[in-house]
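As C-alpha cells, one chain now follows by itself in the form predicted alone.
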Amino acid sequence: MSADPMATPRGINGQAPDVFHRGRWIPMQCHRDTDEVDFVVVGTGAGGGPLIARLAEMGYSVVGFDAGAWFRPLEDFASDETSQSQLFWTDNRLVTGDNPIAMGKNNSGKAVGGSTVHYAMVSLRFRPDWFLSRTKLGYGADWPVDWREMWRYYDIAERDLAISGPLTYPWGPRRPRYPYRAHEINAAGEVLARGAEAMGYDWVETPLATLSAPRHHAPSCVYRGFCRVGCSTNAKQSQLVTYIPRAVKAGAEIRDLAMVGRVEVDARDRATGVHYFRNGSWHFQRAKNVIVAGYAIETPRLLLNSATPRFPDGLSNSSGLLGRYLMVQSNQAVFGVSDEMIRWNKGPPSMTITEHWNYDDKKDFFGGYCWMSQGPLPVEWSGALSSGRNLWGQALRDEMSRYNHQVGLKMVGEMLPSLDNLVTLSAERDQYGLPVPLISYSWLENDKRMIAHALDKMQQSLESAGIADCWRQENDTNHLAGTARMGFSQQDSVVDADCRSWDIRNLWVCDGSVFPTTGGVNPSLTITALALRTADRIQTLHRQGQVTI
C-alpha cells in the first residue's frame, strides 16, 4: 500500500502516478500560478477527463483540478466496501424538500476521474427523440444538439472507453458494434432474461466500461464483483485509467487534493482564473479560459459562490436559472428469493438490461425507464434490508443468510425537470470556509406515476421467473443533471450549445448539470460524449476567431 494519497497530493514535483504499474511514476508537465495557460478545468470525471485529454492532444495548455485523492487502484483498492468509501463525495451538504435526495456514494464522487472511479460502468446512448422531448413528446425541453451529432460523439466515446457489449442492440437506430464482445452473463443476469421473454420484452447484455478482454497495461475483467466501490484491477475503464493517462501523457497538468472555491472575473467581464485551496493555503491559478465540470452540485455551487458586484447572483446567472432544474433519476426496485443460489456479487453489478419502457409511449406517464440486473456487496444489502424492510437483529441476520439466492431488478427513471427543485448555497460554511450547498428537491405527480408504473412491471417479471418474497424498495435515487442548462437562448438557459456561458465568454460548463432533460438511461456516456463535442466546438471556435488563446 503506497502513502496516503488524501493526505498529500501525488500530482507535485513534475511527476504523476503511473496507474498501471506499482510504485512507477510518469513525468507531468507543471505549471506555476503565474503562468497564464489557455485552459483551468475544475472537475476530472465524466465531463472534464475527456476534455482535460483532448484539449491537451490540441496543443492547448491545461490545469485539471480535482478535490479527491489521485488513487493508484493496484495498489489503494481494497477488497472492503467500508474502507472504499474514501471514494464518495460526503462533505457536508443539507438536504430538504417533500422527497430529500440521500447525497454521497451514489451521485457523487471524490477522487481523480471523479464519480466513474466508482461507477457501475453501465454505457447506454440517448434515444434520440429525448433531444428534442418537448417538441416530439410533449414533456421537459429540448436540448440545442442535434442526436445525429451526439451520435457521432456516443461512437468516440465508446471506442475510448472500450465498451464491451452485445452484436446488435435492439432499441434505437443502428450503431457499429461494440469495441469489445459482451460479458457472460451471471445467474442475476439470466432472471432478467426469462422475465423479459416471458413478458414479452426485448433484453441484452448491458453495455459495459469493463474489459472482456485484455487492453494495453489493462486485464479482462476477474468478475469480483467490487466495481462499485473501485476496480483493483484496473479492468473497469475509468476516467481515471483512460483519459486521465492520455491528457498527462499529451502534456496537461492534474492537481489533485485541489479544492476551487471561486472564479475570479474581471472588470471586462472575462473569467481571469480560479482560487483553490491546496496543501493547507488558499491560490490563485492565471487562465484565459474556465471550464466548470463539477457536476450537479458542486458546478453551481461554485459559480454561485463566485458572485461579485456586477454578478451578485452568481456567475452565468442572468436568467436567475442557476441552480434550477436539478434533476436525478429514480432507482426503485423489487427484490424476491429464488430456489436456485445466485451468487448475484460475482460479476458487475447489471449484466442485463431491458429498455423497453424507454422506447414505449403508449404509457399514463411522460418519459421512460429501464430495467438492469443487479448484485449488491453483503454491506449495501444489508443497508437495503434495514432501510427497505425495516429489519434488524435476529431477523436480520436470518434474511441476510439467504444472500447467495437473492435477485433483484433495479429502474433507472426519467424524473422530469421542475423550477422548485434546485441548489442554492446555505449560511453553515464547510472545512475549506465556502458555503455549504443547500439541494431541495420534491417529485413530481409523473415521477411518481412513472415508479408505481416501474415497480409493477419489476415484479410481475421477476415472478414470471420464478422468483418468490417479492418486496419492493421504493425510495432510492441516483445520478444527478441540471442546475445549469444549455438552452437557446440567454433567456432560458445558462449556456449556450457549445457549453458556453452567456454571460462570460471564456466561461464554459460542460457535466450533468447542462443537461435540459435527463432521460431514463444512466448518463455518464452522454456527458463523455458531450465533452468530446465540446472540445472539439472549442477548437473550431478559437480557428475562426472567437475563442481568445
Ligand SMILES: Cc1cc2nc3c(=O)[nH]c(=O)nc-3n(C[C@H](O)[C@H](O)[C@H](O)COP(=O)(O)OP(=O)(O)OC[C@H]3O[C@@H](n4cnc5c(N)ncnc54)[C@H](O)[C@@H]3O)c2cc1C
Second form
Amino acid sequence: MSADPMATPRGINGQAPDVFHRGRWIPMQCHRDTDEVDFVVVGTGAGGGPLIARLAEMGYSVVGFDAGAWFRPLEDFASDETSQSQLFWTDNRLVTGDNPIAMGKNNSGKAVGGSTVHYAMVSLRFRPDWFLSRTKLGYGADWPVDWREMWRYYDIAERDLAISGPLTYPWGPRRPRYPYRAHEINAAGEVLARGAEAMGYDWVETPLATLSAPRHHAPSCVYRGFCRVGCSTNAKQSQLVTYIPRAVKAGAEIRDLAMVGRVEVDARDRATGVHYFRNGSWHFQRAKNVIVAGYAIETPRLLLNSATPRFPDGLSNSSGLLGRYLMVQSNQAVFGVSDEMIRWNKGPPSMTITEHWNYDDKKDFFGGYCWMSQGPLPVEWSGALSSGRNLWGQALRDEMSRYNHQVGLKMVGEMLPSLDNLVTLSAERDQYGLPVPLISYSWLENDKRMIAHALDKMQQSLESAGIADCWRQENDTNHLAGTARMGFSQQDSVVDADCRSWDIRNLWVCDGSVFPTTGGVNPSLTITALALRTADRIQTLHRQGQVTI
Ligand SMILES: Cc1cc2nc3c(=O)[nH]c(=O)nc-3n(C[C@H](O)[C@H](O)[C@H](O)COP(=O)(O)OP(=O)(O)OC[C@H]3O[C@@H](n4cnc5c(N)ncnc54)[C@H](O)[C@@H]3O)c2cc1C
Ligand code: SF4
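After the form predicted alone, can we look at the form predicted together with the ligand?
Up next: the whole complex, starting with the chain shown before.
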C-alpha cells in the first residue's frame, strides 16, 4: 500500500499511479507552471476525463486538474461502506429553496475520474426528441446539437467504456450491438421484470459500464455490489481506469489534490491560465485555453469566483444565466418485501430497467422517466429506512433483519429547467478561502405531477409482482445538470454548441452543466459523448484557424 492518497499528491515527479498493478507507477509527462500549455482542463470526470484523453491523443499539451485524490482501486478501495466516503465531494455547500438538495454522496464525486469513480454505471442514451424538447415536445429548451451527431459519439463512448448491454434495446432508434454482452440479472432485477410484464411494459437488462468479460488488465464483474463506494476489482469502467490511463499514455499530465480557485483573464478578454492550490500553497499554471469541467455546482462557482472589474458578474455571464437553470433528476422509489430470498446487494445496483415515456399515455405533465431495480448496501439502506420511515432503535433493527428480502424500484425522472433554481456564492469561505456555493432548489408543479405518476406506477408494478408492505421514498433526487447551458445565442446561453464561452473565446465548459434539459435517463453517457464531440470540434476549429494554440 502506498502513501495516503488524500494527503500526498500521486501525480508528481514525472510519474503517475498504475491503477492496474499494485504499487507500480507509469511515466507521466510533467509541465512547469511557466510553460504555456495548450489546454488546462479543470475536472477529470465524465466530461473532463475523455476530453483530456482525446486532446492529448490529438497531440496537444494538456494539464488536467482535480481537487480529489488519485486512487489505486486495487489497494485503496475497501469492501466497507463507511470508509469509502472519501470519494464524495463533502466540502461545505449551503442549500435553500422549497426542496433543498441533499449534498455529498448523492450528487458529486471528488477524485481523479470524478463522480464516475462512485457512480452506478448505468449508461443510457438520450432519445432523439429530447434534444428538441421545446420544438417537438413543448417544454424546456432545444439543444444546439443534432441527435444524429450525438448518436455517433454515443457509439464511440460505448466502445471506449466497454458497455455491457442487451442484444436489442426496446426504446428509441436502432443502435449497434453493445460491445459486451448483458450481465445475468439478479433476483432484484427479476422482480422488476415480473412487475413490468404484468403491466404490459417492456423491460431489459440495464446497459452498464462494468465488464461482462475480461478486458486488458481488468477482470469481469464479480457482483460484489460495492460499485457506488468504489469498485476494488477494476471491472467498473470508470474514467479512472479508462480515459485517464489513455490520457497519461498520450502525454497529458494530471495533477491530483489540486483545487483550482480562479481562472485568470487578461485585458484582451483571453483566459491566460488558472490559480490552483496544491501542496499547501497557491500556484499559477499558464495556458492558451482553459476548459472547466467541474460539474454543475463547481463549474459556475469557479466562473463566478473568477469575476474581474471587466466581468463583475463572473466569467461567461453576459447573459446573466451562469448558475441558473440548475436541474436535478427525481429519484423517488417504492420499496417492499418479498417472500423469497432476494439478496438485492449482490451485483451492480440497477440490473434491469423499464423506460416509461409513453407519449400517448394520458399524462398531465411534460417529460418522462425510467425506473430501475435497486440494491443498496446495508448502511445506505438503514439510512433510507430511518429518514424515509422514521424507524429507529428496535424497529430499525427488526426491519434490517428483512434486508435480504427487500426489493425496490427507483425512478430517474426529468425535472424541468427553471430560471429560479440556481447556484450563487455565499458569504462563507471554505478550507481554500474561497466563497462557498449557495444552491437554491424548488420543484415545479410539473415535477410534482411526474413524481406522483411514477410512484403510482412503480407501486402497482411491485404489487403485481407479489411484493408486500410497499412504502414510498418521496424526497430523493440525484444527478445534477444545467448552470452553464449551451444554446443558440449569447443572450440565451453561457456557451455555444461547441461548449465554448460566448464572451471569452478561449474558455470552454465541458461537463453536465452545459445541458439545457436533463432528459429522463441517467446523464453520464451523454456528458462523455458531448466531451468526445467537443474534442473533435476543437481540433476542427484549430485547423480552421479559429482556436489559438
Ligand atoms: C451515487 C451516484 C450514482 C450515480 N450513478 C450514475 C449512473 O449510474 N449513471 C449515470 O449516467 N450517472 C450517474 N451519476 C451521475 C454522474 O456520476 C454525473 O452526472 C457525472 O459524473 C458528471 O460528470 P461531470 O464531468 O460533469 O462531473 P464529475 O464526474 O463529477 O467530475 C468533476 C470533477 O471535477 C473536480 N473539480 C470540481 N471543481 C474543481 C476545481 N475547482 N478544481 C479542481 N477540480 C475540481 C471534482 O473533484 C470532480 O472530480 C451518479 C452520481 C452519483 C452521485
Ligand atoms: S459488482 Fe462489479 S462493478 Fe460493482 S463493485 Fe463488484 S465487481 Fe465492481
